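Shown here is one chain on its own, the form predicted alone, set out as structure tokens.
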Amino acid sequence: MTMSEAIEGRAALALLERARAVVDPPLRTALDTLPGPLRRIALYHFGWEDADGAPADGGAGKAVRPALVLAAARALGGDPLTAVPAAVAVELAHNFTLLHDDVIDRDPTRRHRPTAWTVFGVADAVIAGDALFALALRILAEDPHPASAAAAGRLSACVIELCGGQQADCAFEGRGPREVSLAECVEMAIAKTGALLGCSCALGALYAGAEPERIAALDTFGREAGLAFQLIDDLIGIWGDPARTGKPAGADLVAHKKSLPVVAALRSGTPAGAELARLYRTPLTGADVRRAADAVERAGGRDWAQLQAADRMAGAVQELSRAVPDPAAAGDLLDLAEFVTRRSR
């Protein structure tokens, strides 16, 4: 890491810490309005309570999406404090998706402790997720800001798109190793990950009273950065350090996930791609996981994903310059986007 990258990383961390400090109090107030059993699940999921209801010091996540809302509002000349309800809403919507994703993927851990569904059961985790999204919409509906209605509509449309991406991701699992195209996989990733990051930026722009062209450019900025984020996340899903990720090494390979680097390898037409396809037709454990990861790399999936992440990030920067021509005003958004795409592989 260069000195400039370290400085940018510290700047982004400071932005995330400020966003967490601003968003957490109204977020906790909102969660306290949930019925008791749902509140308990939500507080556990956010890391603020243990399974028995005792206070906990677990982290509630990085707050990337709320930070994007606040940074977008500030970049376009708005008061970020007026956009806090929108920031809380996107954080609730994001965690709604996490609760559901953990159930769908049968993930045993999140943020270095058991997932909500493993503690409270599938039904309660799903219902708690539903309640978080309903709470997000209620917060926007009750916000007197003139942009709140448009924000609620945009967030709802985003979640519908996100659900479409999740459905596609699930459908991929029932298709053969070579039956999913890269174009389909990219479209799915944009819907699952990029859409909410783009929506976060757009909500901040809405609350700043920005013109439609700038709102659209910031939405695209978030989507492109989101795809770069997903590409890196997929790499971490194969080669990430369990001590940092909280998940077993090669977890995506064990689950036979058709992630972006995996599909790139499967569609490469190389002997390593054919080997990976054979491995993906059988359960993977131990040495087989390591062989599959090696096959992805030899087939070019790792290099392709890294290059694509860089290209998508360049596209995001171009869109950001359209929305916010002043580099100083755009600095916070750029720091946040670069932070999430420079995580350890």
The other form holds:
Number of protein chains: 2
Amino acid sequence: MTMSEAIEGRAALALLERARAVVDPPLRTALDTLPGPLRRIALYHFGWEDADGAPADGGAGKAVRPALVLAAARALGGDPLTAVPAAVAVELAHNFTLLHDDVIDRDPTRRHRPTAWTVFGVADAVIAGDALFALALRILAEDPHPASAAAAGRLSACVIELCGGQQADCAFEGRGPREVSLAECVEMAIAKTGALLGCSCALGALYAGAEPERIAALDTFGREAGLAFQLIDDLIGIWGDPARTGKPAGADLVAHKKSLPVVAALRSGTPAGAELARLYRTPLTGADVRRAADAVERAGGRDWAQLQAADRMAGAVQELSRAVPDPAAAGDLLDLAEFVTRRSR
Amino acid sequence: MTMSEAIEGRAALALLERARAVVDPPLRTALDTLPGPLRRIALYHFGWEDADGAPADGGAGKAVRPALVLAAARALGGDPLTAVPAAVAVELAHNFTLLHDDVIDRDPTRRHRPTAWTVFGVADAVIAGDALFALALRILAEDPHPASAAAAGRLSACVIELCGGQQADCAFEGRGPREVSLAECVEMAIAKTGALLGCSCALGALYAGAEPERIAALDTFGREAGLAFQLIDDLIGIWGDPARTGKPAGADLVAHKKSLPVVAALRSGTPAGAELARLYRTPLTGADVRRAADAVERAGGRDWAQLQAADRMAGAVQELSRAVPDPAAAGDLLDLAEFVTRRSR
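Provide the structure of the form predicted together with a further copy of the same chain, given the form predicted alone shown above.
Below: every chain and molecule of the assembly, starting with the one above.
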């Protein structure tokens, strides 16, 4: 990490901390309106309560999406404080998808704690997720800001896209190693990861009263940065340092995950791609994990993903400069995008 | 059934058919915007497609809630056609809750067909439910009608209440026979059954530009009628004619359901209530089912539920006449309420 990168990282962390500080009070006030048992599940999920209801001090996530809402509003000349309801809404919508994704994927941990469904059961976790999404839309519906209805429309449409992405992700798991095309895989990643980041930027722009072209450009900025993040995350899932990721080497390969570099390799038409497909039909341990990682690399999957990540990030920056020509005004959004793509798991 | 009741029933059926005819085209147009696999699940759930994707001719439910929206709009002097987006939204929200409830309750059939989760799996049914709710709110957000934002706020708040009711229903199942109070049970039934009926009426009133007092009165009308319906449905679950209900006699007792007359009996402080509690701790078959039904009756549960249903219906009618003093204008809403409470399972 260079000096300037370190400084940028610190700038992004400060933005995230500020977003957390601005969004948390109205977020907690909103959660407090939920029916008792659902409030408990929500407070547990956000890290504000333990499983037994005792207060806990957070770990409610990085607030990337609220920070994007506020930074986008500021970048387009709006008052970020008027966009706080939109920031709260995207954070609620994000956590609704996390609650349901954890149920669907049977993930046991989230933010270093047992997932809500493991503590409260599948039924209650599903219902609590539903309630968080309803709360997100209630907040927008009750917000008198002139952009709130358009924001609700965009957030609802984004959640439909997210649902499509989550469904595709589940469906891909059931297919054979070479039965998922790279285009499908990219589309799924944009829907699952990019859509809500793009929507967060768009909502900030909407609340700043920006023109439709700028709103659209900021949406694309968030989506492209989101895909860049996913590509880098997928590379880390194969070649990440176990000491930094906290996961064994090649964790995604062991899980037979159809991540972007893997699918690029599988669909490469190369002998290494065919070798990878063979390896993906068997359990992977020890030397086989290294062999599979090498096959992804020899089939061009690693280079493709690295190039794509750089391309997508360049595209994101271009869209950003189109929406916000003044580099000083665009600085916070750029810091956040670089922070998101740079962070390791 | 008297002659006038038969005529009322026919009037209600005509209202429901008209609502179905008005709501179905925009509902299908909305469903067609969903990502492919989610669209398939939705069309199956609504009865418009078979499991293999072949067209089917409906059975999409009775359209009670859309009919209430349209009738409420008309009763308050509005043009019901302008309220169609609200009618579509409540129908989508209702079906979102059905998809999730079926997953949570593991119900195998819905409208005489296998439930969506048994056909497409739990994950896809949960995700499709999420998408239907997002679609409901997208439709309201994109509707230029001046009442659409207030309608979205009411619908979101209603779904939060519904979630609370569904959570309570699940929680009650895990408690002992005498560990659920009658007040909790009534609150749960209002949240699960009354809230969306009330919200449907309120949305119609909102779209007619009605004053807040009338909107609130129509909301209470729908809630009280909904509770009356639930009380009667619970009575049928114990004493309904198997030839008409299609279920064995005392089906709710066999399932140890904590329905309203049962809880009234369990909490009666009578010897019959204590006997029922004992019976509810063992599997019920044959003569025990009749014995449990007799215990509910001797403990006063049957009378209580019948009186409550009549009281609640009277309260509903009173609220209706407060919101819509002209009996001719209120006629359709009354027909629908009486149809809902009269129909057997």
